[in-house]
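Starting off, we have a lone chain in the form predicted on its own, written out as structure tokens.
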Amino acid sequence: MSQTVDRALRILPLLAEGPANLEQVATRLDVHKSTALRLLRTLHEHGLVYRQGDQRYRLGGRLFALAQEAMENIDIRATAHPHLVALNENCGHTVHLAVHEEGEVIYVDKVDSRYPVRMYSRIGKPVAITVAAVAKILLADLPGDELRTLARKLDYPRYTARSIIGPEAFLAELAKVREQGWATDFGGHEESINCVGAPIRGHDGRVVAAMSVSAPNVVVTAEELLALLPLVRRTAQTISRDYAGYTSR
């Protein structure tokens, strides 16, 4: 990377900490004021920084617009899919990817198990929102007031004896998921199906999707499936880095 580009790029995280004047920028970059001014003027011309009335510089509106546009054009399914396939090849079980859209949690990708017993879930179909591991992960990230309002509106079907019944139990489960950073569904939707899931996060740390590994208990016990949790979480973290555009985190 050229020295000029390197210096210009170093200005952006500096200004992310707050507005700074020319002298502060020059000091942080360890360059002469004339060099710092030339860099700031170039960034200002492109809308990446803005000079305030007090002559201090801050990040410009175009930088935020570009970031928003970039995030809107990233396809989480395309980003995640090769990692889901790799996880499936590693463990052999069904892998799902889900997102929260318009009040529903929907599967947007699925890699089928290598075992003869298959799951009936389908891409594009909503999940059982009160019991599915991916739903718990996605809803647990909602703001408190929004989550409490949603919990009161939901129906709580008793799919099995292990299903969550009622808003208080649901909110308690989501608080647990939020604290531990992962979720399970051990027979809450179907007695014979167990599931462990982990969140996929965007550049701001918010949950943008959830992934899970599911298997029938005739293939693997709940305890054996839970042992795969570290692998599931590592996969989710790798997808998060790819999605957010971080080379390291």
Given for the second form:
Protein chains: 2
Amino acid sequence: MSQTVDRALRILPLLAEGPANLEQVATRLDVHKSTALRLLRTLHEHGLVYRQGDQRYRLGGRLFALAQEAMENIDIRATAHPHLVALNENCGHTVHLAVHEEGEVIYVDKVDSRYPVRMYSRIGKPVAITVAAVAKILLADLPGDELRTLARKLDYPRYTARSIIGPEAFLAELAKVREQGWATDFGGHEESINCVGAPIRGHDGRVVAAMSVSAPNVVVTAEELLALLPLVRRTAQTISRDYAGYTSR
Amino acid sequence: MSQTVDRALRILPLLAEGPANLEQVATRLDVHKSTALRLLRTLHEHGLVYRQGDQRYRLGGRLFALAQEAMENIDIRATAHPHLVALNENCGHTVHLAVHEEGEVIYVDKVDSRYPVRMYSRIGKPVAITVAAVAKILLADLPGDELRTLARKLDYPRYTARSIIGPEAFLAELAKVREQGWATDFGGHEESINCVGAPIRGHDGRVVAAMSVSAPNVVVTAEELLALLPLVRRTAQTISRDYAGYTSR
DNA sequence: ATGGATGTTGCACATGTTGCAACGAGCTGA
DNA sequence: TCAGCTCGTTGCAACATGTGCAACATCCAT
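Mind pulling up the form predicted together with the DNA next to the form predicted on its own we just looked at?
To see the whole picture, the full complex is given below, headed by that same chain.
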């Protein structure tokens, strides 16, 4: 909509790939050097890009601070957090909380496993949308037409032999998830990692977030993890009640 | 420099305070509604802001993804991480890694305490710059004039009775830190939390990052923590060597 | 010294941004 | 049901702002 702002913002993902100098930025934006310079300066003034010693630009620290504050405004987080911690203390595994936002699913909270072998994930990281248990839960709640459109647009990377490939398989899996009210991911993202997840619902019954418990094969088998399902679902329901009571609107 | 981009970027910290509707944004930017609308739409297209159900805007998920990627480009992180983990396994306390960037100090890595009582901090969070051990270490390395300018500009919040207040006290503390090559924070930020930290240096001897070990009083006394100082300094030196060898430029 | 590569500045032009005014949608109370 | 309010959206004309150019500055290698 706004050309100038659009150009400036296109610089950010570009720099996210790695530091770049003025000319590289100008070339990739397809604008004159002087234009790129002005945009970079404006971003710099706002702390969104940082100029390192060798004159190359990279993303700046303000970005972290903003992401940080944004995270803290997500009110489901505050409600859920103590319950996630309690669940973690109870079962010892990694607990995740995720929300959906316009075609992306992102982790917004995480309580680490107490076992030395931990899975890699990080708050703020976009979730593998076609395979993760939390993603299935969140997307299963979308209206049918919107979901079909999304399913067609998605990529279906074959992370492992058990990854879900293609819109039909994905829609079928989501139908199952919607039906049963919970989801699993047994090695669909990383061979040796299993998850079980459950939805957190707002006062109107819509899914507002999803939580999951994850553990590597070397710690517990898929069956043992599945045995935790009732506990996970109970926790999700407790959070839902808490949230519905708490939410002001 | 660029008015349009400047206005657009001013929206971000504004939304970081909490969700806002079009009119609030327009008022706070001091522009017409239609202008604010166009800027918001552009930010929206890039995923930096998100429009929630009630039509209010808040910061969007792409921000997390960007911050995430930016973090992973900070190469000192990759070098330091295994050493931080090793130190954590050795002493059990929370370990932090921080860097300095234009007047701000931010945590870029963290390994959590194995004790149940953990301090609150989060990767990406700006550090309490006037009291934290890592901040003292990083700022102590700045050139004298730049440092004095900065010291005069800073706020000195009285977090606790032991917080450092005022530029003179701060500069004196930094001189001591520079002299001795390590820093502490005994309850200057939170009454019951102590830290000891050491600098990580690049090939030219300049401080490129700082690391620290933190623990609450209820777990170990300040004296016991101080006993870990040699270990912390040794780890920092190991990372420095690793980094100087590794760095390509 | 000389040449090349890259960052920076001032400026004239026209393109994109701006505020306005009018419209639309949703809500409230009479 | 309608008038009256608030708040988001749209089209447009005026002109402020962003744009690319060309010249200059700086740095490095030869």
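Between two forms, the rigid core is defined as the largest C-alpha subset superposing within 1.5 Å. Predicted model only: the values in this text are computed from it and were never measured. Numbering follows the first chain given and starts at 1.
Asks: Taking the rigid core as the reference frame, is the Cα of E191 displaced by 2 Å or more between the two forms?
Replies: No.
Asks: Does D54 count as moved between the two forms, where moved means a C-alpha shift of 2 angstroms or more after fitting the rigid core?
Replies: Comparing the forms between the two forms, which are aligned on their rigid core, D54 does shift its C-alpha by 2 Å or more.
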